Amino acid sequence: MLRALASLFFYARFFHRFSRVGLRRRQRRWQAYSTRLDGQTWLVTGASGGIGAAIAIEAHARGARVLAAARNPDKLAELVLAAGGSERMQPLQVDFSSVSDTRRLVQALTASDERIDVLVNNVGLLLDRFERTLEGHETSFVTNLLSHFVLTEGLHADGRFTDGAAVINMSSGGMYGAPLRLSGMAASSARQHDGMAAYAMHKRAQVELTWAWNARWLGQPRVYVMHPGWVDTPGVRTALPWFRASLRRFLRSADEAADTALWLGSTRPPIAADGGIWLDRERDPAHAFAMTRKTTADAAQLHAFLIGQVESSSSARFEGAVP
């Protein structure tokens, strides 16, 4: 009952920003920009459907070579067909719920001497039920956060980013309901797991990790964090059917949700000292409630925590992270 009331308050609080209503209002302030991406290489995770597929298709349409990374080979094949069978749409089969498979992707990209202009860390899911991977981690934690960390750190350590490159982390408006807490982020049992709370914590952690990377890497690459608003995606239909049923006519399309990622990857605005999170080409505050500022961890501790989680998947030291 309390969660239902809290959800109702949350949706009422953010309706005019996160729905299609908010998008239409902000679109009035948009200015034209150069959309061509010829000669660039974009790596998009979770590219086989939803927002990831929309980003991949549009980046390809604008002239980019797109490395489309996802788990399902059939959906990746459909994506290539949607791009007209173009050689500039290259499917990469990888399981982002696996640390080892994500590391394999980094190694493969390094071995083939790939150079990345834009990385979009888009893959994510909300799991109400508890699932443990073969490496011993809760599945949504690896998919939503740990794989992003492994991929981005690994590409950076191997010098895979071009000069002036950008990393775009796809967060969620749900992060406004969670502070940064290391406990509860990676449950070890069904008793500890709360899917919706964990998802919000993962998305809050993406914001903090963005700031940590910008502090460490000093803009090479520039790292942005955004959220797409409320979007009618296959994931929402599966995980939040009641939410979709109530607000369907106000939800954004995947193409509309992809716009800010494409804009950030094209224009690469300066990194703001006070952080923030991007929505509809504008930078919003990272906190909407005082309670989310009350945390027991900071970005540096999150970074160290994630290194420990990676190393717990293997006996080898994680070489992607700089001490």
Ligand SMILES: NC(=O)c1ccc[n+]([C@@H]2O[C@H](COP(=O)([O-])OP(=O)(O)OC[C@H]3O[C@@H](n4cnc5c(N)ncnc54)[C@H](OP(=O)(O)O)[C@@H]3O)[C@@H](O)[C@H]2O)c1
Contents of the next structure:
Amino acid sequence: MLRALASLFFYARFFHRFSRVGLRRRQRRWQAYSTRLDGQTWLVTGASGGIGAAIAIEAHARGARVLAAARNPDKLAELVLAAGGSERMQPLQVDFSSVSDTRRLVQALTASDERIDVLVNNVGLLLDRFERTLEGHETSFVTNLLSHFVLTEGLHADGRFTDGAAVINMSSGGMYGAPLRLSGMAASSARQHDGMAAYAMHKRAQVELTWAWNARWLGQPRVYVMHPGWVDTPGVRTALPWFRASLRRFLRSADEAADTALWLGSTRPPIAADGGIWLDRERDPAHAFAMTRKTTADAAQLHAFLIGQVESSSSARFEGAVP
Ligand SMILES: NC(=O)c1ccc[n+]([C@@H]2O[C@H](COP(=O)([O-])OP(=O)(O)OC[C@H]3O[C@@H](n4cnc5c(N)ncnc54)[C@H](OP(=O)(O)O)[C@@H]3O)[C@@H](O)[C@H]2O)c1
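For comparison with the form predicted alone, provide the form predicted in complex with the ligand.
Below is the whole assembly, all chains and molecules, this chain first.
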């Protein structure tokens, strides 16, 4: 009952920002920008469906070479078809719920001397049921956060980013409901697992990680965190059918949700010292409620926690991050 009331309050509070209504309002302030991406390489994770596919298809249409990473080979083949069978749309079959598979992707990109202009850490899911990977992690934790960490740190350590490159972390407005807390982020049993709360914490952690990376890497690459608003995608249809049913008319399309990632990757605005999160080409505050500022961990502790989680997946020391 309490949770239902909290959800109702949350949806009412953010309706005018996260729904299509908010998009329409902000669109009026948009200005034209140079959209061509010829000669650039974009790596998009979770690229075979929903928002990731919309970003991949549009980046390709604007001239970029797109490395499209996702799990399902049939859906990846459809994506290549949607790009007219173009060689500039390159499918990469990767399971981002696996640390070792993500590390293999980094190794493969390094071995083939890839240079990345824009990385979009888009893959993510809300998983209500408790599910453990073969490596012993809770599945949504790896997919939403740990794989982003391994991929981005690995590419950075291997010098894969071009000068002036951008990393775009796809968070969620759900993070407005969660403080950064390391406990509860990666449950080890079904009893501990609360899918919705864990998702919000992963998405809050992406915000913190963004600022940790900017502090460490000083803008090479520039790291942005954004959220797409409320979007009608296969993921929402599966994870939140009641939400989709009640707000369907007000949800954004995947193409609309892709806009901010394409704009950030094209224009690469300076990193602001006071953080924030991007939505509809504007930077919003990272907190909407005082309670989410009350954290039990800071960005440095999150970074150390993630290194520990990577190392727990294998006996090998994690080479990506230099504490
Ligand atoms: N939709 C929204 O309203 C909304 C709101 C806020 C934030 N977001 C965020 O936006 C991002 C995209 O969401 P979406 O709604 O577009 O999701 P979606 O419709 O579920 O699409 C997710 C994509 O990721 C791939 N994927 C899922 N698990 C994977 C794995 N383990 N390894 C590799 N690829 C995997 C899926 O393809 P395969 O399953 O075939 O691999 C698919 O291409 C997520 O980070 C989500 O949290 C979405």
